[in-house]
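Encoded as structure tokens, the following chain is the form predicted alone, with no partner shown.
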Amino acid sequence: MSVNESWLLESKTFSKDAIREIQRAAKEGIYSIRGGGAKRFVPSFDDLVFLGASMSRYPLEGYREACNTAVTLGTRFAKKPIELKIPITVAGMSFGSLSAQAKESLGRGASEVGTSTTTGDGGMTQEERGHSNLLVYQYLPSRYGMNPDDLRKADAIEVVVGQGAKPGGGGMLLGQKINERVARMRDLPQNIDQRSACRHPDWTGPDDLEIKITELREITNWEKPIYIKVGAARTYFDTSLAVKAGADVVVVDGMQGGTAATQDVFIEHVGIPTLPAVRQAVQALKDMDMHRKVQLIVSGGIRNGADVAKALAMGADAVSVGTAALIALGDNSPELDSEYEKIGSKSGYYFEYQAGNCPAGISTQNPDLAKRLDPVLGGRRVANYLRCLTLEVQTLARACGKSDVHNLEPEDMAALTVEAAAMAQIPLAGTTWIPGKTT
């Protein structure tokens, strides 16, 4: 760049995409609403690496010896725990916010590979129900379509506090998604914009919460496990309430997670990413002596087998993914380019969920839209990529010698930066730093 042109160089403070926001606002006098996690940089698990056995370790055979990866949720009170084959689950999406074709295809999916799907907000479908061998039942602040015949006919209930992408925020249905069905099921009108509630209206704190646990535990016979699921950011006191309240499974939910609808400023500003929100959720547990007692689920951002295998090496017993399900359903197809541009998006790029435009038939209630999707295609679409997150799991288990994922630990790992190792508490790599802890 020449002198003449230094004049030219970006403001870090009120950047072109900053500018371009306060003009929006400007403009239009509301905030910004859109789908999808957060697009900031945040540390991740990318910031970990694994420590494969060699003379110090042991590795096993990965074609001869057994790698052990099912996990039992929900072993502390329900009657009936849930038993997994793989430690990944799929993460509550809601009808709606979904297209029948798309709960379908996650039931479908998850099922084959011997897991559980979520129905999120808005009640369960008949679709959903009937595609998955184990369903739990999101039970939300806004009670959209709650019913108790529904809570026995689930697996599990999970109790849902917050979300990764809004902590502390409610969701949002804009209205060309609430079309008949959705509005019968939700009981609102049908066309008219709705956002949910953003805490529950019938208790107030952890323990109202108790009383709430014991009434769904009654409705449900005592079989259902019952889960608890918050939004990543005063962790370490939220997991340790909800044990208290008691929780079977508790399900912590990182910034890097998805949402269908929300205001920006929730996405990119509230909450924690998912790497530190594992570990204060893990050390509550373990200070409360009920780490493995009470089962751990992590979600927010998870996309492969490193991830799964990381979260659980830092002391989660599963994970759920939820924008990779999606993903793997073929949301942001490069073969839809064409039909993302001519809704002003690209491939990759493509975070207007809350439109109801997705050409790919996932997050719309148009019916053109939707038939595009197959859910038998789509089911073994999600199998397919459920069974290679497994199979990259085992690979780093068996590497690290362990014949049970759940044996990885934080000592099979150092962190990169050190950012990651403050935050997950590892040792930066070639040191026995950990940053706060150590000196």
Partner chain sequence: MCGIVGLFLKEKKLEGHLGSYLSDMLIEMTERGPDSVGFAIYDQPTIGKQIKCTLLNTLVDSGEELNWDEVRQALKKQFGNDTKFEEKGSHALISVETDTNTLNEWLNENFPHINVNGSGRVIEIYKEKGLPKDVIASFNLQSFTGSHALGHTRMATESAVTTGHSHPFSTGDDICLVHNGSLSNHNRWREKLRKEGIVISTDNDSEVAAAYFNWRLKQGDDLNTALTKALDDLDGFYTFAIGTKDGFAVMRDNIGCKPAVIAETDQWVAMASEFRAIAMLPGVENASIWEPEPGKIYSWHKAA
Contents of the next structure:
Amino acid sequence: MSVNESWLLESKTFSKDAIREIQRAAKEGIYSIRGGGAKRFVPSFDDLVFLGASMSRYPLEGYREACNTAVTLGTRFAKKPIELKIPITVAGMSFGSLSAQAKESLGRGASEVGTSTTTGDGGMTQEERGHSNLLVYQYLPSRYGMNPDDLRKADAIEVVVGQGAKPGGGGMLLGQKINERVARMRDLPQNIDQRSACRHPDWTGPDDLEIKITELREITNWEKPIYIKVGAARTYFDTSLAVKAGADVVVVDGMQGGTAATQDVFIEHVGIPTLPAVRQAVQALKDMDMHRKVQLIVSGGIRNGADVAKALAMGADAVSVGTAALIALGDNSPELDSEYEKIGSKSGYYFEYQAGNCPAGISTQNPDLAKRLDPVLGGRRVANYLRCLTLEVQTLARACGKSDVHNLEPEDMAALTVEAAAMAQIPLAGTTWIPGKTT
Amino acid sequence: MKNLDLNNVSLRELNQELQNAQNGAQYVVENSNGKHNIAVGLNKEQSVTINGHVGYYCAGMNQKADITVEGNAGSGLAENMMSGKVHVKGGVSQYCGATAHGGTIIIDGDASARCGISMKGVDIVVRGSVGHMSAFMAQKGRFVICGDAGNALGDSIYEARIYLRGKAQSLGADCIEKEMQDEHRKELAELLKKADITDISVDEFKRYGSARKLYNFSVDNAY
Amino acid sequence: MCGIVGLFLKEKKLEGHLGSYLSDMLIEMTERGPDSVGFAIYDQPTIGKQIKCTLLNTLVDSGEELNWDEVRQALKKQFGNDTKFEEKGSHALISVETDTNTLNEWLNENFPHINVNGSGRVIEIYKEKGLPKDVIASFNLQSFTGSHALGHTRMATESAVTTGHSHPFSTGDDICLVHNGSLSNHNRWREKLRKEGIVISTDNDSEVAAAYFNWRLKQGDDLNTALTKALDDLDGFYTFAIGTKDGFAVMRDNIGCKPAVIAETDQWVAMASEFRAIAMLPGVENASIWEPEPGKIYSWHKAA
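Would you generate the structure of this protein in the form predicted together with the partner chain, following the form predicted alone above?
Now the complete complex, all chains and molecules, led by this one.
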């Protein structure tokens, strides 16, 4: 019997994906948990382009004419601000979700190019501290492995209020990744499915947070910059409140930001994209006269130098990369396709970080898998990747006539879509039209 | 014995002095008046007596020091304590001993909500009663309550052990009563002794802990 | 997100100190609320048929002057020569023989930039943008007398920093509310209450809470019933303190995360977001001090 082509018209409402998810839900009776960030299409930095110099502006030459990339974070209150050679940092990812080898590689790579890396929900490991010249210590609701000695060893402290993949939700780590060492560091039984709290255990709201930040400063002699990280949602208010609570640095993570394990419904449906979030955060800082005084780090779906340059042009002081750094390390490598096949996946599609059987030895606690990752080689790849991003940002900045990447401005860009023009408040290309602002 | 008066020294000066003290140093703090972050981040075997009420995070992240509050304490007393001893003669506000990894906390009065939240190895002895959501997600350590407990005691508890003398308004998800064996009677007796509680017998307590039914995500415990 | 304080004096001889106690309490709450400050004072009741109203010049944030003298004369012309008028900072305290609705309507028509902060027989409400110590000085709060008072220092969360968004919010004659926390269903309640005819002028969540109590009380509920119903109706995190003509009440939501502490002696009852706002009150060393349980109403009244 031949197929009737007209019957095979896919429903946009009940698409193959939607049907498959209903079938899965009916079978399993529990939400699906996965890693990575939002997979759906969202307006992004791809929808912006730079207006390179020509007649009205003059570009800089590639080698001779310097284009500065350094940035100092934490200049508001901290006695020892962090000085980064490049405006790209490595985002917080936990030991537990990642192997010790992966954490070491990230530290090596970041250090080689003069930037910082960040701990995660599982506490600080020796591998990571030992190989990171600049290490940001995350302070999370779970406080797993949290102790004052590590706090004092850190170069900065990041109070995590939320994460782009799940603003309003806590962390998860499934049993297959809670091996003996992870369990010991977190004071948990081995192999349990662990759910972290969504609120901090000893403060609620910015008025309490102000007191908490003072405590952290008192314990660390007012030396360390204090970051506050929020998932992008009500970003204008959250940024102003972070500043009022006493932050040195605000970190805003858009919905494209990754996670090790979270409910799929959360990843895809909570939070706003990075593009509008940057604008709202910068607006809040400007309204408080705090732009460039409290630094802004932006993360969530940063992949290449263009993304970095556009975030900076919109007013960020630096960006963070998470998922991209893992890919640089070797995650989703086609060389591993036969291995991916064994676990029912394929390079280019693998975001099952929750499962703990990463063939690249990155999102796993299986020692046999983890030892596949050579931290020296991994570190070199991460450094190469960060170097490439930096060169790209400089290329774009020079083309716009800037001797410092932080001199990029929103006015150096045009939007390709009405959506991006509205969200970024940047005129639609070829017009002066900003939706909601000009007519 | 050295006197530090918060009417004359700033919080920064006070904490710096205490943090830079030698083992064996003894301090008395006056005019605390509910101020926050008093005696945080200490890491020497020293004693500090605070003559009055304190605000948030007193004795926060304490290591080794022996800290006494001759009054009430605000939110987050001895949060994330690693070792040492903190003794409050009055009552304490919420989040007492939150995420504390070690050491001993003794409360002569009542503790309000979320006492021992996410505790990770500390011992807490409360002479009075505790508020709602106490021992929420408690991971490790021992928690003795001589009075009653509020709603949802031990919700989502892991391997911490709760000894409750009075009644709990309700038990939280996955928290159940467990049998008192000799091992438990012995450790409870030691804890009571540590807190100088001599008028209460271990036989008056019941033990609570995790049913371990939430340890792995399944249809029945998805929420 | 804010700092709140309340003080109820049991001993009449302390009434001369109410303003000075309250200003000390509010200044201690500066870090919790650096954006604006406000307070409600319950002092001598008006005589006869007069009501007492605190008028706010809403132009104050934009720095525009208001000719209060013109307002005073117009008031006298409209409501009679017995009208009392006293300028206090950016506010004016008046006693006038009418009811709140009539006065509101008349003001809307003639002086649309003037809001009635609070009205009744005994209540006075003052609030303004700025650091607590500055605002307190501008109103000379130390000189106020009275039997009880509530105060608030504000750290704005989602709505603007203006005098109009500041607490306390009036919820009817002689009743006001201060709030620390963040409501999560205030938008639907704002719509519903507006349909019921309750005036809500800002996008502030706390004003909705005030309007909610106003509505409940208008429906004939007593304060305790209204508070009990609020536990089901208002979602989110809150500590409320509510002032009434003869006392005050305190209630926290069922989750009970936002802080509150109560201290009581034979001379007074005080509540605050943090103990340090109570620490300087005379006799505090003998006070019994406790934290209000979630979902439970605590209230004090003057002996009849």
